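Presented as structure tokens, the chain that follows is alone, the form predicted on its own.
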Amino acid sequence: MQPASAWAYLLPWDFYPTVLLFCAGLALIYIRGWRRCRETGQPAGYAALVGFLTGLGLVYLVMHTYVDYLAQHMFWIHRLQHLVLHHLGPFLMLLADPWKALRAGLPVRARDLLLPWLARNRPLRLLYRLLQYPLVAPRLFVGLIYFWLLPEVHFGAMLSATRYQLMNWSMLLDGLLFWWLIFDSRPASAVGRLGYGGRIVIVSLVVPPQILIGAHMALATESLYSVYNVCGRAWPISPLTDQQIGGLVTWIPSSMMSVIAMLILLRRWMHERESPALPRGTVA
């Protein structure tokens, strides 16, 4: 089934209020804060604006348009959807270093109530530190990919609206946490900030498992995901070809993004080391 017009491809196939509120709310808060940062002379370039909104727009595209329908009826589109939710969307959003703009964009009352509450909430802080712990973050990042690709788990997720949403949101939230750990731009002295060397190691460690699972699907001689036979495929393509393309999507683009992240980190590391150190006692 296809929409009657080109415009309909961008309309929600299944309406999810949480997706709309998340994407629209985050976009409005960011734009408002970005404008305030520029008005007060704080760094807020157009590249950051375009990068953040592009990443957020891609997240909306794969979760709340006709692409979501295709992802439920084509395995390789599903893998493309998760590439955006887990990799590309969060990558672009966090590379833009959005925290100052998001903080500035919050209503004053919400900022005064929410941020101190988050800072005082010990269980949330402990959970955050656990998820961002260098030995946990890469395992969780790769583990979620493997978990949702287990044939029996994937079968159940694709036939349950609740589990399907849980799958997509877990990939998005984990992607945001992971790429925040990688692109954290706080000063080197900030508590909990991981050094560039550690980040490069983490990014490199998540590559081989993704190559293995991608190659396993791409080089398989039989179809592993029968759920798409049950749901019906959107396009006339053989199950094995669908799976092989999905394996390539999992294998190549995700690995390339890790390479790009390493290059960005190396550039930042070199820039930080080349920057003249402040004399002791000087206030920055």
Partner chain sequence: MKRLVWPLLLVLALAGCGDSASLYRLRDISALLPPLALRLHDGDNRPRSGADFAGQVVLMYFGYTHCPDICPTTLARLAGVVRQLGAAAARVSILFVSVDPARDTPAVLRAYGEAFGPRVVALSGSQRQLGALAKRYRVSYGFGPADSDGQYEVSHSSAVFIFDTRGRARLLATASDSDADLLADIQRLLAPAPVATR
Given for the second form:
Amino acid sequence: MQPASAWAYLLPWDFYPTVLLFCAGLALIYIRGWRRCRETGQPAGYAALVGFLTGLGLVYLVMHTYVDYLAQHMFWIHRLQHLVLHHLGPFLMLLADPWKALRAGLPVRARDLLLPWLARNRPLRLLYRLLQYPLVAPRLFVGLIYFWLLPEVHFGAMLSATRYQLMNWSMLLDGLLFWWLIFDSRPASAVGRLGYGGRIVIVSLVVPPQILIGAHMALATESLYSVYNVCGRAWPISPLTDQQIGGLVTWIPSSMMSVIAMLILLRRWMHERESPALPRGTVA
Amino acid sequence: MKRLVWPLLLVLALAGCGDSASLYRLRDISALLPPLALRLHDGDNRPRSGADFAGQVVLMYFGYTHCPDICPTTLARLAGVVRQLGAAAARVSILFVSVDPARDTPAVLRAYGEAFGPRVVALSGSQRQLGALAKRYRVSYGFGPADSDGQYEVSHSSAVFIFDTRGRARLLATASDSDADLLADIQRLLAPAPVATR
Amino acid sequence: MTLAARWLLSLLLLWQGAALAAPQVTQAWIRLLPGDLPLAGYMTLRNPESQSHTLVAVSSPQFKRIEIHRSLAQSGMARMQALPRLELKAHAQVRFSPGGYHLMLFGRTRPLRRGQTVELLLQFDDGYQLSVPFEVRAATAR
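Beyond the form predicted on its own, can we have the form predicted together with its partner chain?
Full complex below, order starting with the chain above.
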């Protein structure tokens, strides 16, 4: 099934107001805030602008265009979709250290209502603290990958539109939480900020399980995910080839992201040691 | 090892709230797919909707009439199993949805459906209607290049979607399921709901 | 019996033996579909010889064109693959059956009825030819 025109490839396969609202809303707030920061003499930099919007754009692309159809009917494209939702998209968005711009971009009324509410909401804060707890965050990160790849769970997620949405949103939100924990740019004194050593441990801990499940899929000699055999693949390809590419996508680029993150963290760590008085990217 | 504990607990917790053991032999898809709804036309070019099949167990299959092997084989199998139901066969409809409306005109659909007996209803629709139906049931189809005679191949999903008498999507059958399993599950779907006893 | 007669008899036996050993076809049938829809032909092809044979063409005055096909369901999509030739290894058997190998019969030159028999000519690469009667069965045959 293919769109009638080239333009139609960019149209949502299934229209989800939540995705549109999330992506367009964040982009608008960020651009507005980024410009405002520049006007007030605290520019966030072009690299940050490009990084944040690229990450967000990629998230939109895999959730709200023809890629979404391909992801529903081809295992390895589904793996690519999750690589963007769980790794690449949030990675780029949070590497850009977007909080200052996002804060500045929020309409004043919304900011005055939202931020105090978030600060007061105890259950939400507790949940946040739990999810970001250093013993929990890497397990949640890896656990979600494993959970949605259990053959029975995967079958249901690919057949049920609701479960499919739940799956993709859980990956995106967990990706944002995880990479925020890793790229937290607040000063060392900030409450709840994890030290660089701890972050490097976390980001390296998630590598072996991802290699394990990626290799398991890439090297399996039988088809593990029957739902694509039932509903049809987007184009003719043997199930094993599909699964092998999917395994490699889960195995290699995901681990690479951890390595890149480690190098970035090391660099930041050294910077912080050299100039402890001027921590990088302070949130006002 | 320790690292495995957390995901494992999560899995157990989430699996626990999932489906209980199925009474059916085919794959149970209850609550995964939406109820039967379609807007197509039949061999008499009459508009047909999901409501037309209320009270029936519906077996829905996507294909095209110029498919000489898989589609007729599947339909022959479904028709054969349904025939074994005897009188109860009247409460089962086999919907053959052609995704190739360009060649499958109402006249072709009508003759094709009749060749497989009274329980088979051959349907088709506009590409928009068919696309919507395929999207609803998460199936894919595609057209190959045309040869010198203008003939082309159509690739289509090989699954049979089974709906209960209230139109709810319940089971999924594939070529690897046995006739006996198919028959037993259709019979179970046709059986009146068990009355609660004290 | 004269010597000449003996020679003739053994020659006949030899010829018959050779004929028996060549590829054989059993369970040949065609699934009838209405109109002029392409049809599928099924059969069991057996090679009792110790040398392989390759089926290269099938023809019949009843059809405009006949191709050797195989159905593939491997990628979750029901599809077909046309085969230019089919090798029948020594002492091997190839079943043309629903959902697998089949002959695809295009364009009927005369209408077909259920129950009638159609002759199809199987041609092998070594020049061997085999005329096979195919029984026309109902769409619902299995």
